[in-house]
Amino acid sequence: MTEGTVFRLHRLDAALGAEILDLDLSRPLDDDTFAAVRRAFLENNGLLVFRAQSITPEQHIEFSRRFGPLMIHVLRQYLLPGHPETLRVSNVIENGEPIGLGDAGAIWHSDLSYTPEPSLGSLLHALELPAEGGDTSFANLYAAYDALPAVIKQRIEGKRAMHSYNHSYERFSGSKWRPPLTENQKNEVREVIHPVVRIHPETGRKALFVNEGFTSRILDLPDAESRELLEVLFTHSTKACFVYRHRWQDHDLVFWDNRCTIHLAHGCPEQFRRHLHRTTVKGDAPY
């Protein structure tokens, strides 16, 4: 038990990531055990997960906007309606058309990083489990940007790199669950541009923040160094030592923080249904 809180927090064996338990989320947190989950959350690499919350999606929101403003996301088709925070990821098709994203976090990313002032987090809340894969794997930036040796660390200081929503998205477009961007989707996104090294605002902690998904090169350099590059730190970044794989339960919500970790969905067999619930949170500009 946290002194003066009414959960219990368990630390994960792992690189990141702590447990909350006994903590209901359908009933509102009062602003010392809410002060207990935000130290907690910074304090373990920017992992939490609340174990069996029941909560409605109005519920979802409401504790999510303690920690800001929330992010509408450019495929509008998959929020749900009346609650357009919300995000479905999901693999389920009702009436022959997708209600979610189902291929979201294919590939390592970092949530919105290609918005001039990128999440601070997401919180993903599970309605629906397969009964066979779609496990969700994290990684510690702040752990995997202390690893690097010297020469990497000197070749990428005050490099700044290009994130491009595009960039993933073109590689799956035509899929079911990605149809072509229109003018208004694709003027939402436009390419913007981050330090490959980010200073935390909380922590004073610096993190890579570059993903596969999103980080499409890094300015100032030939296209050929700036592939070799990000293809070192994306292959660095996702050590195993730097790596946390999560084995979602019913009702888990799990808030991981965008500004200092990655993460990769591995799926699950398509005749598996697998619904979550998601909301972000939006951060500042990366420095």
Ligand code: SIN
The other form holds:
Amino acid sequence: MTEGTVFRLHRLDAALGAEILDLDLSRPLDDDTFAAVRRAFLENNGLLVFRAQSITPEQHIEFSRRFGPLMIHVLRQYLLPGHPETLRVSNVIENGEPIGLGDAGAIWHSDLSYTPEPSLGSLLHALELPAEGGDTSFANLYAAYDALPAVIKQRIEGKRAMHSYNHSYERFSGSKWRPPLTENQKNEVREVIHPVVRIHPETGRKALFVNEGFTSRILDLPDAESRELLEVLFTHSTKACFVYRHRWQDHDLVFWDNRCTIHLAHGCPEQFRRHLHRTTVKGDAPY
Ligand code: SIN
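Write the structure block of the form predicted in complex with succinic acid for the protein whose form predicted alone appears above.
Below: every chain and molecule of the assembly, starting with the one above.
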């Protein structure tokens, strides 16, 4: 329980995250409550689970915008009509066409790390959940960095890595959700370079900033060495001791920090519908 605020907070029994109870996001939060939410987000390693949120897309967008400007996903066909700030994460097919990105998050990643100013955080709201599966796992990349053996810390000190949307997209070729990108889309998501370890701009803590989804290589290393080192970092950062696995409940809104966490969608059997809305808040250039 947090003193002096109008909501209850329960730390999750995991490497990151807290549950927020008795807070209604359908109404604008006063400045003190909003500041308490922001503090809770930073103090719980960048993961908050807001339970039981019956909110409209407009209310979801309005709450998200308080953290910063919202990013528009390059796969425009999956944006919520009338609300381009909202990506539909959905396996629902209507009139023979997918209405959302059904395989979003199938590889560990940090949202939009392939952009020059990657996302601060994402807010995912559950509208329809499958009877089986559909969990999402989150890993704490502060803890992963802290626990690296000294020899690996030395190897990545000052190193930079390439992040590429295409690198990830190509691995899904043939997926019904991933038609080939147009030239315009490719131009929108050119490769970018970020430090392998970043300093979180709000907490000042160091976090690993590589992810299997979008990090294609470490610069200034031979290819084989870059691949080997990335593999070490990917395997290390997703060890069970750094991970919380979220089993969704109806109307959960989960807010994660893309600057110090990565996440993975576990998927669900095809016969079940899974339908969520995601907003993505813009962040700063990593340093
Ligand atoms: C995502 O990566 O944003 C989607 C995660 C999920 O569907 O659980």
